[in-house]
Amino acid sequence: MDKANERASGLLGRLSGFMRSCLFKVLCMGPIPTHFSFIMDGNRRYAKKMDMGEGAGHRAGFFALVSVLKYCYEVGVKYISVYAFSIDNFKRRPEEVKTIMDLILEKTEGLLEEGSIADQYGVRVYFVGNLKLLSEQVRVAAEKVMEATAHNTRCVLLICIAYTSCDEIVNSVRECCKDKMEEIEDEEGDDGRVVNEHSAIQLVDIEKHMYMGVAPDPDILLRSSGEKRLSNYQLWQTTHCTLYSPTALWPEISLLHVVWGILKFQRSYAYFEKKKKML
């Protein structure tokens, strides 16, 4: 009986994979987003809805994330970014923060294992944000993963942790000031004026120092749970970006939502491309 169930399960898995492959081939007839960004909202509400213990909603959310990553990589999305933990989330109850950080540490260390999604799909992983705010254990694990995946080139995963856009922008301006200080001082004339106008901070300088500077701006941003707020996430990068807010909580996000998001991107693609050319 067990062998029969295994064969049936294997057959259904292969059939599901075949149908998904056919669906993705149809989707690829149109433009595919280069960068798909996600705000993973609703883990706690899902746990409450399903009467689960503390942290169980975030664990369920992790399994949803793995599925979403597979779908995106299979359809040809090059960059994926996820809002894993905001700086503001540190204000939550210490017990909840510890539970989430323990899960992040566990799953981060799992990325180093053979057979992980990073290994299967050749994913380069970046941890993006003010990493100094993390515990040493989590920060060291993140650094090991970034180093271990540095030579992967097929896909890129950006995990935004200890991140907010305000902090990103302030940090970028601060770094620009540091870079420019010597240059400005060297180019001051006898009257104290800057001789070379290029010594002033330019837009390109700020963007170079952004945490998200390792990836192109997102083409589509999906926020689960029906919320239509960016919550201090990628404010600088989402000027020309399709926004999609399905009502499903994050652990409920499925292949259907990824496909529908790509279709929404394709429908608005011509409009956003036209807007970009007008800049």
The other form holds:
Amino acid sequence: MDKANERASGLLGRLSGFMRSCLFKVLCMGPIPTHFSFIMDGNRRYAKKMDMGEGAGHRAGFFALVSVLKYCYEVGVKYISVYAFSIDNFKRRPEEVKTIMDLILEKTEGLLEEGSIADQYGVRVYFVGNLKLLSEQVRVAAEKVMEATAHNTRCVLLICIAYTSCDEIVNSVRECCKDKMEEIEDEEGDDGRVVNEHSAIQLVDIEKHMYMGVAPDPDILLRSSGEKRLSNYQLWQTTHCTLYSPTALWPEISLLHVVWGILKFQRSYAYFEKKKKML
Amino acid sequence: MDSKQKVRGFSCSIHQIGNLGLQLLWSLVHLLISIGYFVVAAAAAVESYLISSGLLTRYKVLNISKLKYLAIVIESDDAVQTSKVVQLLRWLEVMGVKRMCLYDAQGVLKKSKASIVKMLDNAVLFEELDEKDLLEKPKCMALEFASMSDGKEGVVKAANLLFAKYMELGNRDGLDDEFFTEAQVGEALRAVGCKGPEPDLLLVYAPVRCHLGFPAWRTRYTEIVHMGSLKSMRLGSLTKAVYKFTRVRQNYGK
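Moving on from the form predicted alone, please list the structure of the form predicted in complex with the partner chain.
And the full complex, kicking off with our chain again.
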């Protein structure tokens, strides 16, 4: 009986994979977003809705994330970014923060294992944000994953952790000022006089120092649970980005939402291409 | 050799026919989506009529005190329609919204700000208000006009201002962390003219739901609602958007 069930579910899996592949072949007749960004909102509400314990919503959310990553990489999206933990989230109850950090640590270490999604899809992983705010354990694990996946070139995953756009802008301004200060100190003569007038900070300098500077701007941003705000996420990068807010909670996000997001992107593609040419 | 070429040619033709079939399917999917959107737009038009005629009673009472500052993003190509913009502002004034920022990426609205303010009976420019006016309950409509130059370029100007101050303080340990804070960057932005507060709600009158470069520093927790194009603006849809905003509850990350 068990073997029959196993065979049936294997067959079902292969059939759904085949149908998904056909669907993606149709989708690929139009432009595919280079960068798809996600705000994974609604894990706690999902846990409450399903009468689950604390942290269970985030675990369910992790499985949804893995599925979404697979769908995106299969259809040809090269960059995916996810809002894993905001600096504002540190204001939550310490027990909840610890639960989430423990889950992040567990799943980060999981990325180093053979057969992980990073391995399977050749994903280079970046942890993006003010990593100094993280515990040493999580920071060290993140750095290990970034180093271990640095040689991967097929796809990129940006995990925004201890991140807010405002902090990103402040950090960028700080780095630009430090660079200009070093430029001046290098140009000073032996007697301390500035030999050449330093150039002003330009937009390209600010963008170079953004945490998200390792990827192109997102083409589409999906925030689950129907909320219509960006909550301090990629505010700088979303000038020409389609914003999409399905009402499903993050653990309920499925292939349908990814496909619908891509279709929305395709509908607005010509408009944004025209806007980008005008810049 | 001939048969190999024939097989290659045949598989090429099959591939082309396959691609054509996929292209047709793709076009059909998008056609169906367009029809769907047309039906939804028609339903929204009917709903808007019912709201503006007062038949849908739940939209009659708006708790407008929650909406302290409203931003309106308009597609630059449509922003030349000054009369439509003024009509929109009059509807908002009747609802009780007094403090607003009008934004379009290319600064078309900035160029027509004088004529827009003139066409409204009781409006002033936001920069004409002083600290006292900002704290008191608004008596007239105060309008701020912004464009892309107040966004990223504003941050660049603020960065240069901060750098000038940083140079004066010289190089000492620990300076970076105390000097470069969100408060300092916010202060520098105000000093270079990017003064407006963070809007509670941002209404987008454009073909796509996108903020089109509205100053990033000011949209941390702003609700962004897509209203469609300016030419299809309706009082009922506007009322519904404001009503839905007043029902939103935010955690601010907590």
